[in-house]
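As a starting point, one isolated chain is supplied in structure tokens, in the form predicted alone.
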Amino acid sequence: MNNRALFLRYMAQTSPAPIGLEIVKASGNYLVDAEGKKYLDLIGGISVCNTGHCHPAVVEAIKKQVDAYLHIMVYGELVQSPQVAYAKMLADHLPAHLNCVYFTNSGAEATEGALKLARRFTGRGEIVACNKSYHGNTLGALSVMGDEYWRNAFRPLLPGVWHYDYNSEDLVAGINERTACVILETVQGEAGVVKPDPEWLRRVRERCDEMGALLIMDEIQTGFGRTGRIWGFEHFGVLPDILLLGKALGGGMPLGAFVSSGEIMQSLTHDPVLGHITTFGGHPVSCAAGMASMKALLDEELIDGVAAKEALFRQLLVHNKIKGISSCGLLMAVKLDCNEDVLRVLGKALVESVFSDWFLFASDCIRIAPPLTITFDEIRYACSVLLKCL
């Protein structure tokens, strides 16, 4: 049996028709398959590889940490220098009150931890979330996901979760004295790159303060320069009580985190003790890789070029079959007539060595979320391919 057949036989599948490319190497902005064909990567591992695939500094940091130690003890008992150094680096680039980091294995686990933290700190049980939101696929994260198609097959889920439209006044009104937290994406990704109205977001913040609820902002997909700022919330002038991180946090290694103030996070240390624990969260190799990636992101000033690259995509992607483009930096949704058109274009683009994807709640849109290292010439090539395929 070849590797594709083995993949279909032994790997748990998540859809009836996986793409099934066998990738043997990834470097910079490209993937290479088993036949040696190179693909320009327009999704970067779903907003993971912001500094490109296998950035040399990230690879070197991984090798160095592997020579020192791997897993040594359950999270939270021993001082592990990669965790400490990366937590400090994150705090140094966040607002002063977001100074305490809890590392997890993934963004979904960060969501789980944040929901527990909000309920523990406030002593309340209800949660306000958004329709067409995505925060992960574990049961708690699924409970706050904003689409019944994805939730229904796995009920019963968490009780007391109320969903409202993003940017709606109904959501603001739904925050009350029983609300532990409001959880929302700073920019809705899977909905097709939907930005918040800044005034609405400020009203959400004010209503949370008035009612004593915590505001959780999910930057799992928008963090680390994806939007043209280090953090997406910098565009809108509103700060969260709890911040969710993942994807690019690990520089290509599995890593997530929820970040809050020391005061709020302290509530997980008592009644009960070990209020939230993880065996592998904040693995030293992942933290070393993530810190090297963030340092490269800043040192190479990759964020500074995001706005111009976004503008070039928007300038070039003009076609009578393109119904609109929603974007926030290098997170873009190119709207076509229907999902069938999207799948047809993606299939043709793959033949032309361009790899892209679609969105869960906007299946009529092509996803563009390349490494931030993508060059202007590569953008021109990608757009020429997409236009040809259209």
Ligand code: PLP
Second form
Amino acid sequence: MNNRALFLRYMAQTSPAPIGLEIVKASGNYLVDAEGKKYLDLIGGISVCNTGHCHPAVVEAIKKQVDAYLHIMVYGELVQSPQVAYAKMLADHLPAHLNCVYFTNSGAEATEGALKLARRFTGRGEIVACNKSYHGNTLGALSVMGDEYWRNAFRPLLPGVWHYDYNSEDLVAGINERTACVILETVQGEAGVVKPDPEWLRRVRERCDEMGALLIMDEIQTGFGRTGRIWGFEHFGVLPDILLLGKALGGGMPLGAFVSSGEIMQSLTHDPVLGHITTFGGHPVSCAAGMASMKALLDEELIDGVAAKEALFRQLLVHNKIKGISSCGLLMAVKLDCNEDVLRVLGKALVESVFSDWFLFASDCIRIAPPLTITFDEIRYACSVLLKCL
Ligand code: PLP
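Got the form predicted alone; could you also share the form predicted in complex with pyridoxal-5'-phosphate?
Whole complex next, starting from this chain.
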């Protein structure tokens, strides 16, 4: 059996039609398959590889940490310098009140930890969430996800979760004295890149304050320069009480985090003690990798180029089959007529050495979220291929 057959035989399959390409190497903006064919990567591991695949500084930091120690103890007991240094670096680049970091294994676990923290801090049980939102796939995260098709088979879910449309006044009105928190994506990703109306977001913030509810903003996909600012919320002038991070946070290694104030986080230390427990959360190798990646992102000024790269994609992707483009930095949804068209274009683009994907709740859109290191020439090439495939 070849590796593709072994993959299909021995690995749990969730996709009815997995891409099934065997990748043997990834570097910068390219993936290389078992036959040595190179693919320009337009999705960067789904918004993970913001500094490119295997950035040399990230690989070096991983090797250095591997030589020092791997897992030594569950989260939060021993002083592990990669965790401490990265937590400080994150706090140094966040608004003053977001100064306390809980590292997790994944984005979904960050969502779980944040929902628990909001309930514990407020003493309330109810949660306000958005339709077409995505916050992860564990049961708590699935309960706040905003799409019935994807969550219905896994009921019963968390009670007391109320979904409203993003950008709707109903959501603002739905926040009341029973609400522990509102959870929303700063920019909705899987919905096909939907930006918040800044006025609406301000009203959500105000209503949370009036009602004593916490505001959780999910920047798992929008953080680390993806939108053209280091954090997506910088575009909209609204700050969360709890921030969710993941994906690019680990520089290609698994890592998530929920970040809040020391005062709010403190509530996880008592009644019960150990308010959130994880064995591997904040793995030292992941933290070393993530910190090196964030340093490269800033030192190489990768965020500065995002707006011009977004503009070039928008300028070049003009075709009568393209019904619209929704974007926030290098998180872009290119709308076609239907999912069949999207899959057909993606399949053809792959043959032409360009790798991309679609969105969970906007299956009629092509996802474009390349490493922020993509060059202008590579954007020109990618667009010429996509237009040809259309
Ligand atoms: N939140 C958002 C906005 C996401 O895009 C994702 C993953 O796609 C998650 C949460 C879940 O992260 P993970 O897959 O690491 O659990």
